[in-house]
Amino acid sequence: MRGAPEESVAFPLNTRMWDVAPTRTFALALHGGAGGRIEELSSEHRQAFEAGLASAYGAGIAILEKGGSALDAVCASVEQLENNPLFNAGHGAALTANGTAELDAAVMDGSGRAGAVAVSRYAKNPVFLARSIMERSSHVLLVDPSEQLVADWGHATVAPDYFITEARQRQLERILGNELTAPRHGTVGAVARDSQGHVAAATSTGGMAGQDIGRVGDTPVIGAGTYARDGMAAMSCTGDGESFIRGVVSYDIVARMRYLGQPLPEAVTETIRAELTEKNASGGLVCVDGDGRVVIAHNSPTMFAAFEQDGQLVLLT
């Protein structure tokens, strides 16, 4: 079966951006995913929404606030997300034209280490999964790893319909009946600069609901939807995938701040506008530069996220 067709951009690509200077040592940000138009949140739905924020935010700012590492805490708060049904990643992912689910998910650290996993269908939470091929093999890339090898890995394995919800078989019917509405993209993903000035970044996603089989979008692709470099920036996206590797989103930004010169909250506006709004595409991203600087930005209508700014947690719903 084939997936359903790309959702047209039928609304004003705007840029929205949050610019939060440091005030500690540390610093994390981190999304649930942006996407179109959706139904207006009710009271419950958006303080669940806002609660699974929390705590992923909560799980990560703990380890950065123990003095821990910033790839520790991306880690930490990725699992958060991938564990609850709300977003588009681990149980309660997006699922492919045959109803079966495909999981992406990176992780990289300021070093220039990384390590992403592709078509994932047994790890519990891929980012593990994506650390130890960064951390335990000489890839950065595994396409479609054996449960044997997860299990090897030490990680916890589960059968692939763990990840299958109502919810997400609902908005499959929508989407393969035409209902172009309902929202088909999602991913999830925290950046972080810890005490001793390193940053990380973690990704993960159930890609796009209703996808071909093997689609791959931007999430596993280092330097399109995933990046780290100390000194620079670390940058976690999510959106149109196909435009994110098109465009190298994630690096563009980072080239621009190394080569131009520019600062972070610049260099994220002009690949924006460049990579996706020129281009009829729209996303987000969370950043943190080398001196612990948080820009969100995005253009698309709607981008869950997290973060703190004058000493209190914002969450975007």
Ligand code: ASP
Given for the second form:
Amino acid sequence: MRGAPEESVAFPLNTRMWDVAPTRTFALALHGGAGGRIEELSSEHRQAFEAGLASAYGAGIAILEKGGSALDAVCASVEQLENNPLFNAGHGAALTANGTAELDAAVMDGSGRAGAVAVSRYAKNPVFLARSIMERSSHVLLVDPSEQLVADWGHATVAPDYFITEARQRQLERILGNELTAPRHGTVGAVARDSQGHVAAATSTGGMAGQDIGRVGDTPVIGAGTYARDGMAAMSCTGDGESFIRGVVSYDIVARMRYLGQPLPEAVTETIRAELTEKNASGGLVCVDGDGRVVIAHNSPTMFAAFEQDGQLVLLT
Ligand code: ASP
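Could you please show the structure of the form predicted together with the named molecule, as a counterpart to the form predicted on its own just displayed?
Now the complete complex, all chains and molecules, led by this one.
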């Protein structure tokens, strides 16, 4: 098994956080994955990630500006990132040890509705499939749904090799040849609060590069990698998925808010410390609370993210 947390942590785990007070009635934040040292990226590569994040941010914020829902906004942003081959989601997803793409995605809105898919192989945009599972079925999580189901629900279907890029194949070869240790960067996610006061979260990933076939990470596990609850917060996570599952990280943050009355930044800090850093696990998350306060935090050396501060778009790469 590749990509275990203890393999990936060869650096100090220091939490960095941005805490942004609400300035409008709506708010949006995205992440493009937690990762290793910044020197790994060339400047062109970094600019390309920034352009991808900015355009995905634009797609989501345009919906919120028109009074649209947090759910529509997070899905629109994640769709763009899934279509962008740079990010580890949709086209360009990280590959399993066997060279296949097995995608995970989840959506949740603050009313308590949730939908998720694991080992998705045919939906061009797994985030929309997750949304249909939420809206069109009585289930929360489907594993390896058939191409027929995806088509019956009106989603674009693709052959499984649509997701596989040469860059990811080279990455996998290097991992299997022990030249590269569990690189990540690229899982994507979005959280939003809309002008009606509702929150929503969406996350999408190809998982950990070199993972075993059938491995499911935290992304589609509601309460681990993805969670939303009106009046509390919405969050989307990235990092060592097994640790996010064990620590029920998203829900742990909300539980601190609900039962201890902690504000979002304090809850995030304590959960990252207790469930990630003290367990030698790395990752990060983007969150928005019921008032539209945005918190971005990671203990990994880097995390790609997009959010607004003082009316300016901030891109972390
Ligand atoms: N959390 C994802 C997973 O474990 C991977 C990542 O965020 O990089 O599947």
